[in-house]
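As structure tokens, one chain now follows by itself in the form predicted on its own.
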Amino acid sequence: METGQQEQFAEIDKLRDELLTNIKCDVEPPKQLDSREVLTRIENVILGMVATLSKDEAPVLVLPSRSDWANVSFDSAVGLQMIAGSSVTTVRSDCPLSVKKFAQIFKILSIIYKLVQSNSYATKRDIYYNDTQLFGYQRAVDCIVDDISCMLQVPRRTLHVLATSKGFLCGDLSYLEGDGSRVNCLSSSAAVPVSSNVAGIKNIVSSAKFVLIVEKDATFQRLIDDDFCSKLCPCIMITGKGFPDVNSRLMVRKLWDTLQIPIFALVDADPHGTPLLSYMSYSTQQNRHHTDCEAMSFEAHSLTVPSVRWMGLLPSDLQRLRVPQDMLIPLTQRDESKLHSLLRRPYLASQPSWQKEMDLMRQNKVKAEIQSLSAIGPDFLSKVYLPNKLRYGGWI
């Protein structure tokens, strides 16, 4: 290798070694359940219903509050963790205001079990249209997989249940799918659908030094047309188009246990950006509606990387790089809002570094997107930006 590309990649080299060192061999991965365990927890929730009719009284379910950052513990090698003697909300089969979501679970319990019970898989949507009425509308679904995954303590790829990937890769990566065909980024003209199936992927194969996490997908595509992972350095780019899909976060995972080597984030330097850091290392989970801290708490250790280091936008790279003024957005006072609840988060007490990041965007009031980079220069990004951080060690 010439000298050149060594010092290029000196700084990555050098993370890759910290946090092999760091990290050793991460956490035991908790014990895989059998379908028959999943099973019995099922028939142990109908069978409590059975006990309470056969006393005259109403069904009720009780649910771990998964909007309850009390619920939850933070171990900075996993990630967040549900913790024993959570708080609950109850479903009641007796009372207007819930007895059609009481109707749901058990609609989707039952479908469940079937699954489980002969070996088979459904998509979330698959689920939808089993019933449309009765659910009404899919984010119905999505929300009460989650709570059966919950209330059960099990992992939802345990459920038979899948999620329909959104996320795509490329770069230097090859590999087996489940089904035995071979699928290989680096001869593809344009991007790979992230597979659907990621704990089928075998045989790996890249000489990459970085994975790079994108949250947009225009961001994603113009480093493809800069064709940025062939000319800078061997790499993976990978986005789950905006917030990443669970098969994205699957594939992230997969693509650290296999080649252990550092994974930087290129997200907005706003406040919806930065929870992507968050979502990515410590398996938080957000929505319009709340913050869901629970709901991947069973799936941290194969959904997270808490070695995820922050490449940019960083808010101090707006002071440095001198971003224009035009590019730079007001924060709004639901943006603020969401600053100082992020704020708050117990994950950030390990990361300083980003923590006085969002203390600066919130000092300073302004966000700005990664496309402001263009202001400077059309190919700053992928000539520019992305090489010297990479080359000076430029993340935290």
Given for the second form:
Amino acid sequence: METGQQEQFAEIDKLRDELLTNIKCDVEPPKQLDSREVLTRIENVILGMVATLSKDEAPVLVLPSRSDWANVSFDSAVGLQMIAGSSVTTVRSDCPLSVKKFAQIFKILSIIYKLVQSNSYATKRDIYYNDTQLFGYQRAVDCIVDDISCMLQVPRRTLHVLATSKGFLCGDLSYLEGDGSRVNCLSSSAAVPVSSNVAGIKNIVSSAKFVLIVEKDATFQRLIDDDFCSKLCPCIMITGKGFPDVNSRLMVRKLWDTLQIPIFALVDADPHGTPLLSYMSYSTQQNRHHTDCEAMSFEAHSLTVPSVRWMGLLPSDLQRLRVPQDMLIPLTQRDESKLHSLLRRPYLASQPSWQKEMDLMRQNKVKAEIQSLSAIGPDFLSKVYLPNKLRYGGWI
Amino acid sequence: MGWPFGDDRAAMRILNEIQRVMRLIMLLRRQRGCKGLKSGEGGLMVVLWNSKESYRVDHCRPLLDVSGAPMGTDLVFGSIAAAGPWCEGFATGNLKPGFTDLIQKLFPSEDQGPEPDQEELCGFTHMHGPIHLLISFQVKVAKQFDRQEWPFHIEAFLHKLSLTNARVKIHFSCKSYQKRLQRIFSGKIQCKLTLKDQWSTFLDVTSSKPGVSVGERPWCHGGHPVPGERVSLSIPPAAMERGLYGELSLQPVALLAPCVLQYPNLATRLTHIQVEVYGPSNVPVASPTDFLQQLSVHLNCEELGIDGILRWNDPTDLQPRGGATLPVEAETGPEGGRSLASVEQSLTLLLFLHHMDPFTSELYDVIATEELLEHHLEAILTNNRQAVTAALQREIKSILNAHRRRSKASERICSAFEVISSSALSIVSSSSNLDFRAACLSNMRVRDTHGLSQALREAQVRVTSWKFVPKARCYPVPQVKEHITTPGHEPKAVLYIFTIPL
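Can you now output the form predicted together with its partner chain? The one shown was the form predicted on its own.
What follows is the whole complex; the chain from before opens it.
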């Protein structure tokens, strides 16, 4: 490698060494459940229903509450995990308001049972179209699949239900898909969609020095247009086009497990960008539409990368780079309350530098998008900001 | 006395006498300002019996029938006695001077009949105390009167009377030729109803068991009347010419029975709508009304959410007069039988007439006005057809809201059951886990998955239909409480409901 390149990646290499040293050996990933175990858990639900009916009682499904922070605990090496004795919600079969959900859950259980039994896969979209009248909306299926994962206490991927991927990849990466097809992100002129079956990916080959998670698709495309991956080669870029879907997260985790290289996040300096950071790191998500702190907790070991570093846009960058005032947006009341809520999250205690940046945002009462850097210069992001961050270790 | 009357008019005459006595009692009570629980209790005895006599036009020449035989006529004698706190003090104090005159005017001496059997009176006074009012009358009837079912009309009328005077025990005895009919009407479960600008009345809301399917499960023994909005009525010119003036209005009160509030998933099926009209003194109307009989033609069943077609009475049917029974003919739907358990309900609409005329204050005039009102009731209702029909449509629709909700809930639950059963069955059928399959079959006590499917469905229907949620306002097996309602709204306060044993 050229000297220039060595200097460019010196800090990254140092970080990598540090990460590899700090990987806790005593944190064992959870035992992988085989399909028989998943089938048995589903059968137990059915048997429970039958036994209840035989006693002339109305069957009730008990679901751990997925929106209660009291139901999770934080481990800095893993992220958020479900705790025993969590609060629950009940779905009754003798109440007109909840019987439909009861039926939806049973329907999806029967579909999952068949999928697991036959070792086949279906997307959530496939399940929805199985009975659109019963489900009504796609979101109903999405929620129930997560509910079933919590109820059975199994990782989502063991249900053989695939989420539709919306993320994209590019850079120094090639691998074999589950169906045997070869994907080479480097040779492709456009970004490559993230696989729907990340668990089936094999033979990952890459000499990337780091992975860059980009929040927005517009920024991702801009970096592609600026040939970022060639200029800062070798590297991998991935975007979830906003909040990343399960497959994008699985992909990031898989890259970490396989390549053991630093993962950096490039998000907006606002109360919505920073949760994405924690989402990738600790499996939590909180936005104004959905509170789902526990939904993915069974998948924490396969979804989270606690070593994710926040590269930008940092609130402190706004002052340091003297981003023009007209590019700064005042925080709304909602932003402030969200920020206040974020600052109380348990995982922030292990990230004092993130906490400091969020405090700064709260003090200055302004936020900014990554695009604000274009006010400094049209190629500032790809030619100055990111290269300098990478060279001088400007991440936290 | 004139010529012998036809059977129908004779029955009406008897009813009119009873009405007149009741109106007198009710108006006297209002005049006295009777309030309080105890003042409403008491007894009313109605005794009817007959005798034969030949009728002579000029006391010399007998009337002959077509065969040349002397035509006989009968007399039906009647006595109405009132005793107890509800009619105490009528003939005493300030009322006494005018009371005798009033009785004379209302019940002329030529129509007065003999007093009833003393033994019968003794039994009555023993139960309710001294008699405060006793009116005896006689009515000429044709010889064939004994073959008709006229006691049935009297009985039905007294039953309607007891519905809105639940605290008065009504003893009815009819000895007609070889027949003897005895009935006692008394309210087991009573509900005090207070309508705006009107006196309180006690309704008999006793309800029967909701079908044999309820088994030993708890059920509500009474109904919950719901007052509707008052409708102003215009008086037609013909009635005004006869002297009917003032403000007239009608207030419906709806009562669904039996009550199934405590079984929120139990489906219900309306079997009929019973409509009864009560005059301003709370006495049922006895005259037939074609308007009510044909009400089903003007009501929109689809909007009401009735699962069927509302029919009207066949005029040849022997139905009580004064009101209307509108049976609901169920529509034949697609075969399937997939439904939750259901019970049959009937809806009773009590229509209370309210009349105010500041220029009519004397008791005799008030009674006469009420009789005039009843006489012109058909014309009044017809004259206000649109307003009355709209009001009834509104009230029925409102009271049947719960029925419609149950219907929808029942459909939702049944539809979900299909999915639940088929999904469970799909897993059991395709499972290779013998223990699991055996456990499922043994729990439901079946041999195979076909039997399991049936058993699951039946169990789901059974468990869900009879889901019981106790309600404080419902009437459990005998307790003592009093329930007060206010017009158009939920009860302000539930104090206690009491029962009067038969």
